[in-house]
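Just one chain is shown here, as structure tokens, and it is the form predicted on its own.
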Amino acid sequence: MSDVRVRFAPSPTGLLHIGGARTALFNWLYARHVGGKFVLRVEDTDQSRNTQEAVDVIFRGMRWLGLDWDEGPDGKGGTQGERGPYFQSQRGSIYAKHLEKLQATGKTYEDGGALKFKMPKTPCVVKDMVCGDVTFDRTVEPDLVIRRKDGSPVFHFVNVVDDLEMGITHVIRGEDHLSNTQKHIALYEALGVTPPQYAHIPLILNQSGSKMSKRDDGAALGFYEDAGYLPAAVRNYLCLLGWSPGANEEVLDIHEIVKRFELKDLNRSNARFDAAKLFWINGEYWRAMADSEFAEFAKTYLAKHRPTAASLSESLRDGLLRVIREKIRTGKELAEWMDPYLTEDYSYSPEARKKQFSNPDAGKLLHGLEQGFAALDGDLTDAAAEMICKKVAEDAALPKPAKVIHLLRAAVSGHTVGPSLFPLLTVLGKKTVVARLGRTRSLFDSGKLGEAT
């Protein structure tokens, strides 16, 4: 068992940023790769900004990604088998002890009610496992506030104390923290302790090339859960933001990534977030899902986002899922493609109104389709639906049935795109298809399907 100990130390002040999620992931990967420990620590000393809701967002995001942590406050695990995390707000006595130790060195002083640490005025070389040796000129570095006027400790101090107390051996965090490291090293030296090893990972940039901020679309991890991405796919993609498995490989099982992950392989250059690539990777995982996995995913996602789907008969629901799955790649798309079949009072899209129902001949074709399906003897099949479309096209002297098929889709779903039409009709069944055709024809005849409606 390795003695490596790493940590993820988020502040609960809002959403779990995609960059924070990647930092947690890289720490988790390294711990699992070397057989070390992954510690979760909530840095909640700023009580004016912290919320329980934000804490819950962090926990939910990590669990969604499958990032389990190893240690709780007692080192043995918490309630209900859940281990950790540490909360800085519960560690005041520990900080007080180390503050006294630091004051005893003569390197602190009072200033306006706050306590400051005398920063050394000598150069500092940060030996970083990703960035290499980085030199900081501390000759003009201001002294560091380590305790506020109200008596609360400051981030830099408690960060160092916690890493020291928890035996953290490697600090893996975003490159935006690199400038803080020379301050932390000074505190370690003043306390007479060897600092951990540092690995500052590259920033994540948005498509414009600037640092991805909370205001950017898709910056929050929760966005992808709500949109119905698969957590394994998102996790896989995040691994590629700053690390490469080599050999042009991109879709890898997490166990294989754990096996290969090395800090020395982290990229020095910043990573650009590519939503299209993430969508593609999600599609690869989507196609690879077993039927039982997809059924469970669909059940869970629809229960939250389309609870009315539960009222469908099992045969209809399963049939719709089967024909829809081929065409979509996320839970959000699944829900949207299910919408037309969750009610018989479905709406018609602007595209359907413009492309299909602006044709004055649509009424005659709809009437022919309605009669054709109503007269069908026996169960509706793909072949029977195709024959009806061909017959209606022939009766209307159309060279091909394409116009009839497109109109039929719009009539039974309200949309111009969707699952393979004939299998969809078979799933809906003759009675429903006839009823939907009748509804659409009636609305068309009454002038309610025009573009301006």
Given for the second form:
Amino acid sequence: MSDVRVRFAPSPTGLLHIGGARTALFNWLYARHVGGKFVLRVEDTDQSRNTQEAVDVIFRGMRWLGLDWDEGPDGKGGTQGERGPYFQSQRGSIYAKHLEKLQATGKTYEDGGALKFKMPKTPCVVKDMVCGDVTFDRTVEPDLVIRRKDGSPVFHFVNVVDDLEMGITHVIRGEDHLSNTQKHIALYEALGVTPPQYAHIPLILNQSGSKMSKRDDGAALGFYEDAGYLPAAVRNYLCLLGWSPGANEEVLDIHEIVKRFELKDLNRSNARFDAAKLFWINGEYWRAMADSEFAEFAKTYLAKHRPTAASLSESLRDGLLRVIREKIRTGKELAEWMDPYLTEDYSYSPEARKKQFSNPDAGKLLHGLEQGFAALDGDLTDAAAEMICKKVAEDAALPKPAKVIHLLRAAVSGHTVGPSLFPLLTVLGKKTVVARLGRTRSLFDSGKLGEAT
Ligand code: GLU
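Follow the form predicted on its own with the form predicted in complex with ligand GLU, if you could.
What follows is the whole complex; the chain from before opens it.
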């Protein structure tokens, strides 16, 4: 146990930005590393943006990443057995109390209906754990509005009041807040309270080197959930945006990261978001998943994105998932690769039409394949499928069976790429393979598989 108390204080904007998710993660890592507390505080004072959906996006993202938070507004459990979080919109009386305290110091004055705080005009040194000592010359610093004309307190004031009320010891947040910190320190000093320690973490830049914004592709955490990335992989990648485990290590179990995570090791320089690296890390986690874990992941992802997959027989579904998994790395790819087998009315891709079905010989070969599989005695095995392909190639006087194999893939799946073909055929089974060959042959014979259609 430790006295460390950190917080993630998002404003509900409608999405959880990658940068926000990383801030939440670093706070969580530090709390778990030292055995302190991690508080979630929703800064929802902007009524125009404050919707339940926007708040839910934050919770969902944090749960997806496995960032559990501690304690609740009343010190008891929250809903669904969870603790917390705090909502600024419910803390009006606390802000009013502190506003009175501040007014009593004589450091505020009314101006046009708003309440202003007299900013000190002396320099302020922010001693930041990441950025070092940063000096703000405040000779021309304007006074700070702390309560608007309409009576609502402003961000700087409620942020400071909450940090002191919640006993926050370390403020870990994005570097974009560094210039606010001198204002916050002035408020702490006026209230006679020692400010927390600060650690402003570097910005995340997009591929072209500018600050990653909402509009960048993949800027929202939800994008990765939808695309079927593995949350542990995304979390691992986010850890590397401004922190490094050292020794060229990149793929690391979260328990190991928690063990090693120190604020002093945070990078000073900005971190560049590298979508290819994230995809690669996801692939590492994808390969390492236990079969049972993969089965669970696939079931959940398909239930949401391909509900019809539930109507496949268990053995067919499991077999397909097994052969497809080897060739792909995300849930989205998994769903797309499942598509040809979710209906017998599957479609044929433009490449398949162009490369496989624009050849007039294809009809003869399809016919041979259909006959060959239909005549097969016993189970369809890899070896049996290979034999059939060889035989059809020989009958057509082709030197190699490659052409026949490519055509077979396009005929049973409608695509030119897919899982390893022979294992796929054995999963589909003889009956389905024959039926699919028959369907393709008859569409081909009636001229419906040409490029133009
Ligand atoms: N609500 C502020 C934001 O989302 C939080 C600032 C802070 O962490 O202190 O940027």
